[in-house]
Each structure stands twice: as C-alpha cells, then as structure tokens.
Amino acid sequence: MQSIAEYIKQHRSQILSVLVNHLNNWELAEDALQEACIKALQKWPTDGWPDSPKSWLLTVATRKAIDNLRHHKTGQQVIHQLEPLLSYSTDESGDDEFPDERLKLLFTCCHPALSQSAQVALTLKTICSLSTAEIASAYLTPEATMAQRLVRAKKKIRQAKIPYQIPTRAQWLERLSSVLTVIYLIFNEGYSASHGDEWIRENLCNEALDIGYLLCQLLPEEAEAEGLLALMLCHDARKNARSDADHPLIPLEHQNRSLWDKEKIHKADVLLKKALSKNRPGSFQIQAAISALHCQASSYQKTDWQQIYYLYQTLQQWQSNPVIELNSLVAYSMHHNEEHHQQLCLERLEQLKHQHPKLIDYTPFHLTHAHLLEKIKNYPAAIQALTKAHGLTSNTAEQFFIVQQQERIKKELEHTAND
C-alpha cells in the first residue's frame, strides 16, 4: 500500500495549484499545504485514510491560510474567495472530482519573465514536488542559493502580477515553447548528468516524463508536446543498456539491444504517430522521429544514417544551432564511410569552431572530433581530442568512459605500429 507521505508528493502539486489559484499568494500557499501535510502524516496513522485524502488536504490547508490572514489582519477578500474550497469536504466531494490546476501552475513556472534557471528551479520545486535541497543537489548550487532564487522568482511573479492562468492563444506559443523546453533541461540532466558521481540520474528523468503526460492529457491538440513525450521514452527506454558495474557509461554503439524497455519504444511510436497525424511539425517531433530510428535499428552499423542525417538538415531549418551540426556530422560520417567524406566532416568542424568560438569548451565537440579522428585512423590527435574532453567534463562517469576511450585507442596505435 502507498505510504501517507508518497501519496502526499504524488498529489502535492495538483494540491497546491487550487490554494495558488484562489491565494494569488505562492508563500502562503506553500505554508498552509505544508502544514495540512504535517497534520496528515499525525492523524491518519491513526485516525484512518480519508474517503477523499486530496480534498481533505485542501480543506485543511484552506483553513490554515484562512487562520494565517486573520490573524495578520490583512486579504478579508482574498477570505472571501477562498470559502467556495471549504466545499471540497470529505464528506461532499471525491478525489476523482478534485479540481485539476496543475496546467496553470506549469505556465505560471515557465513565464518567460523569468530566467530559465528560475524556470527550471520553480518547475521541479511546485510541479515535481522536490525539495530545495533535492534540487540544489541536482544542479551543484548551495541549497542557500537555490533558495534565494526561488525566492526571486516568487517575488518576480508577485510584483509584476504574473497572472496564474494558461495563456491566451495570442500567447500561446511562446509561452508553450519555454514550458517544453524547461521539460526537457530536466529530462536530459537526468539522462546524462552535467556533474557529479552519476551519470543518469532517474528521479530527474522521471519528473520530467510525468509533467510530459501531464501536459499531453492536458493538452491533448499539441502535436509538440506529444514529441516531446515521445523523444523522452525513446531516450528513457535505452537507460538500462546505458552503464553497467563495469562500465558506468556505454554510447549507443556499445549498448545491448535485448535491455531497451520495448514498451516504451512502441509508446513513442504510437505517440509520435499521433503528432505528425496533426501536420504541425516541430523540433521535438524531428528529434523525436530520429530518436526513433535509433530504436528501430538492430543495430548500430544498420541504422537509417542517411535518414537521420536529412533529419538533422531539416532539424537546423527549426532550430538552428551548432550542436545540431555537431550531431548532423556524426550522422553524415556514418553514412559516407569513405575517408575524403571524414575529411570534409574534419574540415567543417573546423569552420564550427571558429564560427562558435564557445564550443572549444564543450565535451561533445572534442569527443566528436575524436570519433572523426579515429575513422581516418590519426589516432595521436584522436587520443589528444579525448584529453581536452577529459578535461572539460565534470561528470566523473563521463571521465571514465573518455580514459577508456584512450586506452583503445593507445592499444590501435600500438598494433599499428607493430604491423
């Protein structure tokens, strides 16, 4: 049976948009649920589970933000309003009944007033339920300083009247766009940590496909946010063929097929179907389409990399940007085997770190220059591109996997010297 306390996270935030909603007071709003959660967690051990646990949670955090305000003597109307919550008693209403606000909440999180670090930070503190500390540990910030920036972003919504509403549709877009992509910034440091010990850290990776059902169950016309669900189950349905005791990274290349989750492949599929159906094409929906040829493949010399590569072409008309390119020339160098094509992808990576001066400082493009290296078998300046990505990594998993890089690499060399 689910324990008081997971069914208080679980249920937290769908909890905590109604008080929002009416308070228009976010402090408030947190204090009072996290009051009726410490009165829950006292008297149903004993007294017995409610009929109606969500409501009962409400009524009682209701009454407390009421309690909070007369005794401040201050929003007799902000009182007012909150007296139709009283309704959701144990008595009157089910939880199947209970007001479903969470969608308003995501919006109010992803204003793009705020920064997105402030995004991202209010997302998993309100949507997902996780603590301050859980959330400053997950991005390597002092949990004083998450704090304060949860605070800012708070106040922020408070003084510029930030409405706690979805948007009109004159807004939509923009406003959409921020919520999927703070979805995805939680999913991918959860699939591949920026820093730390671990490589994959799954509560992060978890959150983040829970607000994606939520927001494709909320929003069931947005083919963008069915790719963006679709894109993570094709990523997530590859985490257990990702490390193993002895190799705590393993790249796709690497990976043993038989451990993909064939569930969530076919969920993807099914999902992703359902987006391009719509003929609203978007950048989730293509990185999704070539997450899934990924999964299709039996293996990784037999993927479509002809296809992915024109899907990286056709990606960059959305989403222009270099780490695309970086992703794209993988993609050609795969297909075209012949050294001259090597050369030419050498060359052009050439031309990307000069155009993106700031990409001498990412991990990717030095293991991509490597991988290059390595086909046309210049295997000095291979093992030197590694060394660079060493250092610039901060996730230990990550540096391991590059030494192991280097040590076959060392031992090519070796054996062509020797012949």
Given for the second form:
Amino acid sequence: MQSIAEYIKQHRSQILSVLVNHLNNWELAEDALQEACIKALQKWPTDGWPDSPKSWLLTVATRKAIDNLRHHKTGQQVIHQLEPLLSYSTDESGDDEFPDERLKLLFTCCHPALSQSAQVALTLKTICSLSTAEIASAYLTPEATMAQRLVRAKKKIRQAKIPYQIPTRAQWLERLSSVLTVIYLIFNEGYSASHGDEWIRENLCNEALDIGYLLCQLLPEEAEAEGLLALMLCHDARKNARSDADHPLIPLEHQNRSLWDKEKIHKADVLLKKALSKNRPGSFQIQAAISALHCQASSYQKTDWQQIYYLYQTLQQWQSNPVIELNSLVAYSMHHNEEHHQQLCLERLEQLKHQHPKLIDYTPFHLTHAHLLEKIKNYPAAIQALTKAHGLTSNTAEQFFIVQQQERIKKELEHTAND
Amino acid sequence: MQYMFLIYSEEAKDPMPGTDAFNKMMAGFEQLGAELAESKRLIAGEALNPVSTASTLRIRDGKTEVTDGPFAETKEVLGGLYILECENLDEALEIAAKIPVAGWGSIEVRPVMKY
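For comparison with the form predicted on its own, please write out the form predicted together with the partner chain.
So here's everything in the complex, that chain up top.
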C-alpha cells in the first residue's frame, strides 16, 4: 500500500499544474496545495483515504486558494474561474489527466528568459516534485541559496508575465530545445556522478527519464524528444557496468557488457528508429545513434567506429564544441590503426588546443591526449598526460581510474624495456 | 501589461542611409509600425539621435555634474525604444524578434512597473 506521502509526490505536479493554470499565480497555487497536503497527512490516517484522493486534494487546495484570494483586491474575478475546480471529479486510474497543463507548466519552467540554473531547479521542484532540500543537495548548493533561486525565478515569472502556455509556432523550436536541454542536464547531473548523494543522483536520472517519457507522450510528433529519451535510455542501460566493488569508475572500454540492460537498449533502439523515420534530424537523435552503436557493439574494438566518426562529424554541424571534436578524434583513431593516422590525430589535437586554450584545463582533453600517445607507444608522454588529467579532476572515482591507467601503461613500458 | 523595448546596437554596425541595408531596415520598421498601430499596442516608439549627442547628469554631494556622452562606455548603445501593450512575455518577445535591429544589435524587454 502506497503511503500518503508517496501518493502526494506522485500526483502533486498534476494538481499543481491545474491550479497554476487556473490561478495564474505560482506562489498562491503552491501555498494552497501545500496546505491541502498537510491536511491530508493529518486527516487521512484517522478518517481513512477519500474515495478520490486526487479530487480531494484539488478541492481542498482550491478552497484554500479561494480563502486566500478573498483578501486580494482582484481576487473576485479569479475566484470565479476557480469554481469549476471545486466540483471537478478526477480520474483515479493513475494516468496523467492534465497533460496539457503539465506541458504548459514545463514550458514555463524551461522558459529561456529564466537562467538555466533556475530552469533546472524549477523543473525539479514543479514537475518532479523534489523538495528544495533535495535539489540543493543534488547541486551541492546551500538550501537557502536554492530557495532564493526558486523565489527569484517565480518572481520573474510573475513580474515579467511569463505565460503558462504552449509556445507559438514561431517560438516552438527554441522553446522545445530549451526543455530538452533542461531534461538532459538533469539526467547528466545524476549520471555524471560528479558529486552529491548516491540516492539523489539515481533519483535525478529517473526523474529525467520520467519527464522524457511524458514529453514523448505529449508531443508524439517531435523526433528530438524521442531522440533525447533514446539517448538517456542508452546511458541508463550501461549504469550497472560503470562501477564495481573495486573500481569506482569503469570506462566504456573495460565494461562488462553482459551487465548492460538489454531491454533498455532495445527500447532505445525502437524509439530511435521511430524518431529517425520522421525525417527531422537533430542533435539528440545523432547523439542517441552514437550511443546506440556503442550499446550494440560486442566489444570496444568491434565497435563501428567509422560510423561513429561520421556521426560526430554530422553532430558538429548541429552543435560545434571542442568536446565533440575530441570524441570525434578518438573515433577516428579507433577506426584507423596505422601510426600516421594517430600522428594526424595528435596534430589535430594540438590545433584544437590553440583554438580553444581553455581545453588544457579540461580532464577529457588530457585523457584523449594520453589515449593517442599510448596508441603510438609513446608511453612516458602518455603517463605524463594522465598526470595532468589527474591534477584537474576532483572526482575521486575518476582519479582512481587515471591511476589505474597509469599503472597499466607503466607495466606496458617495462614490458617493452624488457623485450 | 506594458513592456518597454530598449533597442541597442553598435552604431558602427548600423546601416548607412542610402544603402540597401538601410532601406531594408526602414521598411522593416515601417511594417512593424503599421502592425503595432493596427493592433493598438503602441504607447510610444521613438528613435534616438546618435550617442555623440548624449549628455549625462548626476548630482553628487549636492553638486550637479554634466558630462558628455552616455552613462556607460559600452559598444552597444541605446538607439531607440518602444513601449507596447502585450498580453505576456511570449507575445512581447515575438514582437521583439520583428524589430529589424535584433539582427545585429539586441533588444532588452522590460516589464513596466505598475503602481
């Protein structure tokens, strides 16, 4: 049997989105729902659960909102709009009953007129029903700072009048991409394991997947929404192979592929095919295709590196950044084994460093450098590059992995010296 | 809801009168002006003389100081403004995207405070 708190968490965002849409006032809607939830926690254990808990919460919250509005000058008009909610009978099948309202709220949370950190926080708070303390802990931010960020965002929504609505056609692409980016940021924060409590990180991944599913259901025409979900599923499928008792971080190359979740990989594959059949390419679909190729390969060596290389080249037309170029170089070096190709990659890496001087402060840059140096058997330089990478990361799992790499290469070095 | 649209650009990048780019810009402003008049949104809309004509005044410790030029030395300077009645920020941003200068300068959209 579900606890009251679990029930509330599961349905909170649906009810909140209906209230926000009717009230047009975020704070008031949240306060009213909060009061209704407290009342449920007090009453249901003794009085028993109501027949329709969702209607109960919605009705009580609406009544609270009406009470609060009586003190407002302009309250009367809004009260009139709220009345239908008092007699609203909800569907208890557990389905999302207010998909449009939720979608409107999601677009509001991810509005580009809000800072990205505020978009993420608002989405986690409103759509995922995480508490401010949970969000703060996931982002290693003091709770007071996170609370202030949320208050400021809601204030901007009210003062600048950011609407609760599905964006118009003219704004659609920019706004959808903003939503997809926020979802992926949430997923990555959970997945990249840079900091924070284990449970919360896992939670973030699941929340991102949930919104991903929701979005695909609400926007069945959008190929990029399916692309994003497929991409997240591909990452998620490899979750259990990413670490074990002795290794806090196992890179793709050394993962035990039998631990990958075949069902998720299959799901991702189906989604991606569906997305690609729409002939509306985009960066999430390309990234998902790269990830799917990794998931389908029987080993690191037997991966279709050529196709991955071409996909990275295509991806650069959508979003140009040096990290994609680093990955593209690795794919190229894996596909072409002759030494002059590795030299070519090293030269390109050197060029990249000049174009983007900030790369030298970036761990993956030195890891890529080490990878290429190892391929041409320049072991001392590879060890040196790994030392640089080590100094740049504060992630203990990553540090541990780098030390292991170094030891492996040192053995290789002794081996060649002995021959 | 009223919003103020502050139109910023680098004057060096603004098209010169007599060029095609200038005519295109003016045509854009005319079309926008007609749309705004028809939809009854327009509360105010003005273009400003170049920033070289600006003077800035401050009073410090009871003393009035007037200096030549704008308040802040930035590349992008205020070149014009609108005050428009819009339903919400999305609508305001949609109009902002129609201001020709958005193509090389930037448009700051600020809600006007209500008392």
